[in-house]
Each structure stands twice: as C-alpha cells, then as structure tokens.
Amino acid sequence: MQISMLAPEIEIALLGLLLLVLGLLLPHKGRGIMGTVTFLGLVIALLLSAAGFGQEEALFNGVYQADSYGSFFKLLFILAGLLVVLSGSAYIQRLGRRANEFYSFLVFALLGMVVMAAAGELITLYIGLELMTISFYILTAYLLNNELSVEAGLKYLILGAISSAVLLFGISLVYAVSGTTVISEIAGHMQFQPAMVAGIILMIAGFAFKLSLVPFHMWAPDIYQGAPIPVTAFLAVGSKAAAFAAFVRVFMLALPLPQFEWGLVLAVLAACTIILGNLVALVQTDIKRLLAYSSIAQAGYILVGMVAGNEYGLKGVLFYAMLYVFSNLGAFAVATAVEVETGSTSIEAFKALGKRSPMLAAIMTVCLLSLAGIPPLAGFVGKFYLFSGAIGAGYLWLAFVGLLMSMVSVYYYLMVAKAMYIGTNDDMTPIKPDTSTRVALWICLAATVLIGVYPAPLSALAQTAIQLF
C-alpha cells in the first residue's frame, strides 16, 4: 500500500491538529494568522487530491477506497472549505479568541466528509459521518450569546443523534443478513429477508435526514437560520455532497437497481422534496431560510440523477454537486457580507443593494439564476444532465415535476433580485467586502459562468469518476 494515496486525509488531519495547537501557543494578537494557515493547508490538500486523481486501489482489504470517485468529492469538499474560509474571514474574526477553534472544527468536519466519500465499508462510512456531524454540532451552537444559535445546535444534536442511530441500526440489519460490511461484497450476499428490507429502509431514512429530503427535512430551516452563516454555507454544500457521495456508493454498489427496486421509493422522495422545497421557499422573508428551502429542493434535483442510475443521471449527480458549490457559496458569500455590515439576513437588509454594492447584487443575481437553471449558467447544464437521465430511465413524470418546479423557483429567486434593484432602504451606506471575500465572490461568479458556457472539462471529470459504477 502506498501511503501517498492517503496523503490528502493525513494532511487534513494534521492541519486540524496544528490549528488546535497554534490556538493554544500563540498570543491573542498572533491568532490572526489562523485563517491564513487554514487557507494554505487546504490549498496543499487540494493539490495532493488533484495529484492523486485517477488512482484506483482498494486499501485495507476494501475498507477504504482510493479511486476517482472519491477523489472527485475530495476536490469538491476542499474547494468548498477554501471558499468558506475566504468568504467568512470577516465574520470569523468577530469571534475573537474562539476563532482558532472555529477553524479547527471546520477542518475536522472536512476530514469527516473526505472519509465518507472514500469509505469502502459501512462502519468506516459511519465514523466519517460522526466526525463530520459532531464538528457541525459544535459549530452550529458556536454563538453562545445568540439564542437562535444555541437552539439550532441543540436541535441538530438531538435530531442528528436520532438519525445516526437509525442509520446504524439499518447497517446492523444489513450486516446480520449479508455477513459483511464491505460495500462491494454486500451485493454478492444479498438475501431478500424482512430484516434486509428493514435495514435498507432504515438506511434510506438515515441518509434522507442528512440530505434533508422530505419528510426528513424539518431540521434544516431552523438550523440554517440559527447557525453562524459560514457554518450554514458549509453545512448546505459540504455535508449534502458528502451524504450524496456515500449514498450513491452504497446503493449503486451494495444494492444495485436490478436486484432491489428502490428506484421508485427514491423517485417519490425526490418529487416530494422538489415540490415542498420550492413552494415553501416562496413565502420566506429571511435569506438564510430561503436558501435553506432552496437547498432542500436542490437535494431533490440531485436525487433525480441517482434515481435514474444511468450514465447521464450519475454524471449529473457529480456535475451538479460541483457547480452547486460555486452557485450556492456565491449566494452565501453575498449574504455573509451583508450580515457583517448590517447584522441581518432578512430580505429587508438586501433592499437597494444594487446601489449600495453593485458587485454584490450582480453576483447574487447570477448565482441565484444558476440555481434556478437559467441558461447559459452552470445550473442549466446540470439540470439538463439530471433530467435527461431521468427521461432515459423511464421517469418522464419526475423530469416534468423538476422542470415545473424550476420555473416556480425563478419567482422567489427574482424576489431577491427585485429587492436588491427596485427596493428602497433608509440606510444607503456602501457595503465594501474585504479582499478575501471579494476573491471568493469572483471565483464563484467565474466558475458559475464558465461551467455553463464551457461544461466539457467538468463533464469529463465527472465521467471519469463514475466509471466505478
């Protein structure tokens, strides 16, 4: 076994420990370098992951996989982490002495995501999941003097623990019937006993909570609103992508469609998620809650590709998960800049943003239109892959639901644009984000436009990653 194949994981783990130690050793005035250390460490992890892309080897007798599929999601998680660190730097600095722990927990959550994406065995997957969620429990309740943050952390802890228990119980039933927890070996020991069916249902429920699929979505809006906004951004993008990475690997390898017809169950979940997420978003007056319901709907769209289970569908899952990083984090970066300046994320705070900061308003509009699937932006190409896969697999009705709800989503996204460009505001003080936030914003804008105009490189990368299936 080559240790180099685990280089990104080792580097991220060491970075998290280094941040904890630096926070203890450095004087208070020297803790301003924590963001810089985190950024440089994640850049190194990104380079290591890119260098290892294309390697294919099962490590520790199949317990851990070094493959293109896992490498694709490693790149996605690290890019998301970098953008959160850049866009949230001004917000995190307001945490004072506790900023160093914030960065370390952010890195440990990222490590959990990486382990989930590359896990080739169910217990290893569960350990990665718990590392990620425990870090997010702490980060969600990080604002000790904010009642919403403390409430969000408590809700997430209780509901997250229940969902993790449900998932673990499902894993135990699958193991009891198949006699193995190695994902690639479960299909060969498949026996359709009631215990196996119950185990599969419980695993779907556990993953559905992590993905905030309807009816397991009720935790998301309150937690997204109460958590610090950089945590909300990372939770909306990173944890969802990690759950999808694990969900697809488990159900496409261990429980393939020809052996177990779970496609219709997931299709109904996807349709309900898309419909409810978009309809409830119509009446939201807070940007964080609006983006929470938007992310619920987006999870439904991505699930459409998994339901299809064909080349277009699976490529669409990976393609859309990557572009979602840039479009969603671009919107959250603007919301972060507005909250740092005004102390609010209500739509009222966004009124007249087109005059107070034309750059922020323009980038917010482009990112939201991409999430709506408007051409020629990246979201249009992603939804094209997802819906094409669904139609090819015989789920024409599901593609129709997705298309109809995409048109509905345009309405509430344009409500934000209307407030920014037509609304009036008593406070017309210009909003000037710091340098790192501007860098994150321009990266998100460029990626959202370029992936839409020229999707071939990302499409080829996703095509290589899905060869596993």
Second form
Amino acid sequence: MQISMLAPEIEIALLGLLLLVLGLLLPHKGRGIMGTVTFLGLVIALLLSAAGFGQEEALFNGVYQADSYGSFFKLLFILAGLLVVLSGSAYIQRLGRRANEFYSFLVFALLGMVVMAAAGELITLYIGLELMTISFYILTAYLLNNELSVEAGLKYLILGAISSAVLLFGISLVYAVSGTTVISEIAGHMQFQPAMVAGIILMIAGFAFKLSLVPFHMWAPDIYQGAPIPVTAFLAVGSKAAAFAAFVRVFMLALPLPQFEWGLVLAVLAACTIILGNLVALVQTDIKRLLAYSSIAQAGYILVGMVAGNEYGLKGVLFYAMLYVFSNLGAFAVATAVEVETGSTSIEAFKALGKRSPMLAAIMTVCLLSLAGIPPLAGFVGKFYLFSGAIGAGYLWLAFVGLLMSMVSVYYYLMVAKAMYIGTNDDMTPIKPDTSTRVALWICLAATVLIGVYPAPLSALAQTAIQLF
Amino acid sequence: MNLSDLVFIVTALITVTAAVGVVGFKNIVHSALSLVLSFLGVAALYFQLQAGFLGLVQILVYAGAVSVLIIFAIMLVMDKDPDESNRSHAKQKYWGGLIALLVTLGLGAAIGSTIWPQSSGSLPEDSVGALATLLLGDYVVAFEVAALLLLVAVVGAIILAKGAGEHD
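Mind giving me the form predicted together with the partner chain, seeing as the form predicted on its own was just shown?
Entire complex below, previous chain first.
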C-alpha cells in the first residue's frame, strides 16, 4: 500500500488545515488551546515518521522517496517545529487574533521542508521549497506594526523569488540535457555539455542562496533580525536543514562527484562562508544578528561534510544538522524568553542574566559553547565528524580553516556569556519563563549534553540514513 | 532557416521585449499591459510546440485572470502619479542592465555550444489525458502540495493586507 508511506506528510497537511479551521471556529477564550493542538499534532507526526524510519521505498516511479534519509530529516524538522512551538508559545500569544494562523503557517512551512527532504524528483522538490519559503515570507512580515519586520518580509520575498528563478533555470537546463527530472535517473543520462555545466552552476547558486552561503548570504542578517524570533529560529534551523537535505540528495545522486567535479567549487564557498560568517559575527551587538552570522558560519561547517562526500563527511552533515537543532534552538529559546520579558534583542538586555535567571544563562552558555565546538558538548562531536571527513577526502586546508575559525567563534559566543555573568543591569527583576518554554529549554540542554557525551545512537541513525549514497 | 524557426524567433523576440518593457516602463499600468503581451507570447510558444492545452490555459489563466487581478490591485492601491509609479534607480539601472547582459551572453554561449539530445518519441494523441494521468499519478504529491501552497498564499495575503491594529 503506497499511500500509508505518506502518513507523516498527510498528517502534517491535515494538522495545518485543522488549525486554520479551528482558528475560525473557536470562541475567543478557546484559542489558548491552539498551541496544544499544534504540539499534539506534531507529536503524532513525529511518531509516524519514526515508524517509517528504516523503510526504503521509491513511490510513484521514484518521484517521491520514503527512505531512511528522508525520515531522518523529517524527524529533524518535526523536532525543530516542536521546540519552536514550545519555546515560542508565550511570544505567539502576544500576536493576538493573528496568532491562530501563525501556527498553521508554521505547520505548512514544516510540510514544505518534509516534501523537500523526501522528494525524489526536481519539480516536487521545487514545490516543497516554494511551500516552505512562501510560508516563511508571510511569517517574516508577521509583526505588521514593526517596520523592520515588514521590510524583512519584502526583502525576503524579492530575493527569494530571484533565487527560486535561478534554481528553476538550472533545473530546466539539467532537464533539457538529461531528459529527466527524477534525481536517481539523471546520473544515467548525464552528458558533459556546456548547458549541463551552466545548469549545475545555477542550481548551486540557487541552493547557496537558500543556505545563505557567502556570497549569497546578504539577505540573512536583515531577515533574521526583522522576523519574529520564533520564525527566525525556525528559519535558521529548519529551512537550512531542508535546503541541505535536498542539496545533498540532488548532488550526491544526480551529479555524482566522479562525473562532475563540483567539490572544489563548494570547498571554496564553504571556506568563504566560514571565514566571513565568523569574522562579521565578532562585531554584532544584537543577539538575532549575532546568531544570524553564527548560523551562516554553521552552514559553512556543514557544507564541509558535503564537500568531503565520503562516509564520515555525509554522516557529519546529518549528525551536525540534528545537533544544530538542539543547540541553536536552545540559544533562540533563551533569546525568546528574554525578548518576551524585556522587549529587546540587544546583547545589553542579556547583562546580568546569570543573576536574573541562572537557568536561562546556564542553558545559553551550554548551547553557545556547543555551537563553538567545545568538548564534551554535542558540537564538538559533530565538528569532529565533519573535519575528519574533509581530511579523509584530501581537503586538509579546509579542515584547517574550519578549526581556526571555530576558535575565533569562541570569542563572540563567550562575549554573550560575559555579558550574562559579569555585566550589571539596572533591572534586576528575575525572569521566569513559562512552563512550555522551560520544557523546551530542558530538552535542548539534555540533548546537547547527551549527544556530546554519548553520540553513538545518533551516529548510528545517521549511518543508516546515508546508506542511500 | 525555415518558417518554423522564423515564427519562433519573432514570438520569442516579442515575449522578451515585452518582458523588458515590464521592468522598463515608468508607468506601472504600462508595465502591466506589457506583461499581458509577454504572457501571450509565451502562449504562442506553447502553441508552436503543439501544446495547445497549455497554450489555452496560459491565455485563460495568465493573460486573462492574473493580469486582470494585477490591474485591479494597481487600481485599488495606487496613490501616486501614474507616470512616476514604476521608477527605477538610475545607478542600479545600468549595473542591472550590465549584469543581465553578461548573464545572457554567458548562458547564451553555453546553450549555443551544446549539442542537444533530440527526443525521438512522437506527440501523444491525447495530450490533455496524458497530462491528467501525470498530474494525478506520479506527480500527485507535487499537485496536492501546490494546492496547499495556493491556500497558504491566499490566507497570508489576507492577513498581511488586513494589517495590524485590530487586536482582540
């Protein structure tokens, strides 16, 4: 039975529709349960995806893939969605009447990501990408009386449309030369033609924009700063992981390295991304912008694993993408709690957080140190996989750039920690996040530490997922 | 060059010129009308490829419905002098033109020097039926997701257009 393989997708789509209808039907007082419904729906989707892990089946003649690789990313997106909903519920409630649709846009963006990760064909992949980005355009501009948010939404719309056009042009050229859009069949029809090369370059540019790799990163900081903070968190984690899922599947299966040497192009992109992301992050004074540049740099690290293209590297991509969910969303959850309390996202607002809320400050520090790659936290293990993959594939210089810049990143991550523990603040009232935020924070903390201390289970999952390549 | 090539070159030129006009006209209403012409040019290209159904849909949906929508939207929201409604920035105009020219030349060179594989199959007898089988067969996921995408876009447009200020 084919349709049952699509259970997670169907469940997520139904959840999105249910939320739209519920938002209209529920009386004013009943709207508090929207977050709970979203949470429960996503938990069901998580279980369905987990049940699908280990199946390897090509549906609709390879157009849609129900495989472990896709399921790994489905789990990742749904976990990210769950954490965003948990940690953002206090923030989302402040949106008033429009809060209802906010949940349903989040769910539809999630559906787009899921389709991207599981698509076995370029047009399906593109439609998933559009569903995700169009939901994000709307979510980015959601704070309608905030000029930054509206500007960010408009910028994202225009730049996103251009990058989609570039990606589509690339897809059309690859289709024209190979005669198929099914990813697993393109390699068999591969012809080394100038138009094929042009198509691949355009596709790299299109994906690089979605991943905000240097020099296609200009949109990210403004949009991350302007968007409502739960959206920024979901954008930084989910949208990036979805683009990686599709990027790796297309390039490893359709355009294998032995046929077309795109490794060096991506290696240069990765090096530029790591260097620029980390260096510009040094001078940021707003936590959203700091995390934006940090996430640019993180995408660079993940790209290192893809450049390597060997077992270690690809495993590193999946492993790092998963731990990045917990570490980055932990940091964003703290930032959300601080913004709900103080209304500010500047690093000034974090001063003396260690005294105002020791738990928030401790979790922020752990998450940031994990992003910096300090052992024994999760980020260290992830970077170990990525960089050893790069060394194994002969990209010693790239691993060196990554290591050096990781050391630089410790500086700006610790600047935040310094503000939290050494700074003084006029306002010393304790910050008490609500229960759901606290649950999200504990999950992030536990996962960041556990994956770092005992990486074997996640490593085994990633190993199963990359059997595809 | 045979007649079919000539027809292609003329329609392609009209389509591209009209598309440049969309960007170039200072009056946004003229831009919208230019867009209609570009849509019609694309429809003509479909007809030439013997994809009659797609050509008709292109005329009906794009040249018809979408352009009317665009013109309605312009009519409802435009609050400035029509002649100044679609101004481009002088400096960026030249840079943009230069980059567009370079991209055109680069892609043109790549496409021109490629030996294209020729399809050996014949046209399906019933192209509408074949399209329907594809859309609701292999491509059903993309088809359904596209429907949700439209829903999201409509709801999002309403929310953004209604604006803030109404808090309950």
